[in-house]
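Next up: a single chain in structure tokens, the form predicted on its own.
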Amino acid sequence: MAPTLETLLAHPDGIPAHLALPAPLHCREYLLDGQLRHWPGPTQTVTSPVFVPGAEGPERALLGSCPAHDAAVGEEALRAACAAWDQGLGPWPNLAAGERLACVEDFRRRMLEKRAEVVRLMVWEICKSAKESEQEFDRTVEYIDDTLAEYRRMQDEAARIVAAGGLDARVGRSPLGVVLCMGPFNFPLNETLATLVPALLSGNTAVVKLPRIGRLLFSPLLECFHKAFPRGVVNVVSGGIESVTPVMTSGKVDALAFIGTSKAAEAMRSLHPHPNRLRCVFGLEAKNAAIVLPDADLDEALPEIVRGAFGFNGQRCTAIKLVFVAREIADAFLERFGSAVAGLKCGLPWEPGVNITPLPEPGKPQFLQALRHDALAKGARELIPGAGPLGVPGGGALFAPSALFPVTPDMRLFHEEQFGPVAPVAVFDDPEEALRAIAASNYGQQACLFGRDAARLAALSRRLRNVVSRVNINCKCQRGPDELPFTARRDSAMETLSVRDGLLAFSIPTLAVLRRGERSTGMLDAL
């Protein structure tokens, strides 16, 4: 049934006690140097994509506000994370691993007790599901502890000697600086810890500014990020880019970790007046493709491609962002595929079975639906009743899930990333149609094959590989498990995260080499 404005008005008997609207939360506090301060300057206000009954209507829910910070904070951000580095002769980096180690744990025992706060937070301000709320915070928990252990392996790693040449050498890794970290809204809380705490870890100091949207869940972890680490180590910024123009002019940022757009990672990078000197790493937007080819197992699949195009609303880097389906099974995929999709649940995020939730993005309803007419305009057809914008006086926020057939290389969805749930097939005779329109995308993330001929897979797959960095088989696009590296080619990613990848990201190796003799033994055990 197609979402009407009174299924999607929150009221308070609807709510979940755990997860009811929670009291406006006016964050003035930020922390820099150490020290928990409080902003006296102008604060954005900060209001949820789900709407509420007020006195002249419907009206978004208000949650708060944060500091809008200026170009002076960014500076002086910079500054105590610069000191707390100080050109790497700094307390932190010359920390011995077993406290930095502490100080990571310490912070992971506050951040749990933080929880029910940061989900309800995220449910309200991001409007991702209560269920995929919890994993995400779960998620980040596992990915700090696995971290945590990858870094004790690679320490056992450093303490081995190695011998070449005559020599004897104890082979590291070092800290590059001072880290700049900026994360995403529709992950929030794993993408920014993502790169946070590896960095950290490897002992690099971090000025970290806050997703534009979702600043507010961050509020309850400034505490912990107080208590747990020493002064300068983590500094704060919430606001908007003014607030880190500064902070990249400077020079004095060694690696920068960002989340979001290409355009917006060059022209951040740009910034920097020294880029020879700067450590990327960057997670982009993607236009992922899965190839159906004419021996799939549509029972198998179909799941799969409706989870990977549909997750969270289609708000991932990581989501199906095209579907090439083989002409001679596109109707049974078609039909069924359309079924699937009209079945998706549209409601609020603490709902049962909720698929599709408001969008937090100002202006991405109507993003999507000039994608969409632009696609009818050229010939696609709507295959989900109901689709498009759900009007709402102020601006709607939800977007009912739509797929277009068939979407061909002239229509804006066959090439831009639409980050929403829309999802674009297109029809091929040959599989090469879809290999070609891969190649030619400026980006280059994954692919998923679909089909059953384990040597037609295999071969298809190898050339795949060459073109992204990922090729799932039989199964939609994903990160995860975050043991397996996650980069990308093109304008999709810059550098390599995952467990392991991270800490190296954030490192550079580094040696202590002596003439082996009677001495080497006892000097590289002092060292």
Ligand code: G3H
The other form holds:
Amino acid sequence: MAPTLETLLAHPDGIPAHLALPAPLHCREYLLDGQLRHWPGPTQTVTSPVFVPGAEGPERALLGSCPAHDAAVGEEALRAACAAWDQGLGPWPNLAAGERLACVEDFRRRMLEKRAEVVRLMVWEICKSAKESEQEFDRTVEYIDDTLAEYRRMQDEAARIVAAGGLDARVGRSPLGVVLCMGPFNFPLNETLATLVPALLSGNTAVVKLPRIGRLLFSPLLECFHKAFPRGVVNVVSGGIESVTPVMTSGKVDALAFIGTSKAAEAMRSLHPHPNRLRCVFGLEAKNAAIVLPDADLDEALPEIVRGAFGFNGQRCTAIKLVFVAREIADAFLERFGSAVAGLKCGLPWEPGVNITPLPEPGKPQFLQALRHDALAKGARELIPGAGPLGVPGGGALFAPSALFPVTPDMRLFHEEQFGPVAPVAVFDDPEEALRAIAASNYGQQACLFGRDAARLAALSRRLRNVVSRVNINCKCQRGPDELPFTARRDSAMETLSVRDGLLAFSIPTLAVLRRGERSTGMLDAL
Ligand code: G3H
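For comparison with the form predicted on its own, produce the structure of the form predicted together with glyceraldehyde-3-phosphate.
Complete assembly follows, chain above in first position.
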């Protein structure tokens, strides 16, 4: 559907009441050392990628403002987290597992009461569709539930006695220490809590730095953290990189949970003076490819590829960011792919059935347009009429979807992560060409294969698994379900996330052993 200026402008009549533009929220509160404090310092204005009619023409809707914390707040947050950890001898890591479970359950119950508020802020702040924003909230609650259940299972496992070499052992897991958690703008709630919750449950204490975009939606949750957790266990900082630079340079952070770009992850990691003491749990960028084989069932493949490439405007680390199509079926594929992409609905996040919404990152439309121009200049053609940025005075943020063909290795779109609604399509004569290109990429998260011949799919999948971490057969790339391991190779990740892996990532195996003998049984019970 061709976008118009109207699709960038929010008119009160068209917005469901529960998602109406909230009154500006000027959040000055932050959580530090068990106190909800008032921030008297500089703030960051938060606006929406959605434009509203203003006195001098369309303008970004004002959502409010947040503290722009400085290095001193970061240092204080670290001190509080270190005190609650107290070199492993503090109250939180030594609390009985059941009591930590109770704190997380309490947080989950309080968080649930804030669903409507958080969803509304998410819709306006990052322009995720209302349906997807609700899904993000609900998936996060489900993730917490599953993590709680898995943690209970792990406690039961740890209760077993392992006999080996004349010794009896109780093997369990213990926390790492102080964790710095930094989530991304595209899944601000889910991917912050997907590392924070397992870290806390395992007995770590945390400094959380809120995402650069998508931080106002955490304001209703500050009170939940405050009420649910003891002093110093969760400390929330809201500022630029300067607020956490001293946290890293102190050398006192034991684990860095970071979801974002590999460049930013590397910059954060390199600040730590003792890298051997730092565990990195990273979810980074990717360039997931779909390989469409000559015998692919296009009825099945096309909706998967379109959803895989354009879900939340392609702003998913798992999005399909390059499509390889077999030359024999390229014409049929391109015709049908082009019309499916052209049929995506551009609009505002509360509109029913909307697919493409304004982009929250400043400068993103210009970046995507530069990638398109590079491909067009080098011989690709645009398959979608009206593709590209839709400007309004003051800067538009909606980017009408684009699909380009043929994209070749000399073009930026062949290698660079676009993280937006642009689908580059390349052609191959032999799938080996696609395999080699995926293997040569800096990124190695997932790939998908579309075809019918089971033996061929199996052979390709076997080889691809040495190149990426997950091969999706006749379905799009994705992180979930959260029971499955989510990881990647090369510059796309460090460590693994999933309900169980999250708990493993923020703990180490520890054991108490004693020589088997008459007294050992009673002692093991006490242990
Ligand atoms: O942005 C990266 C997310 O982990 C993607 O999650 O595949 O469930 O949409 P998803």
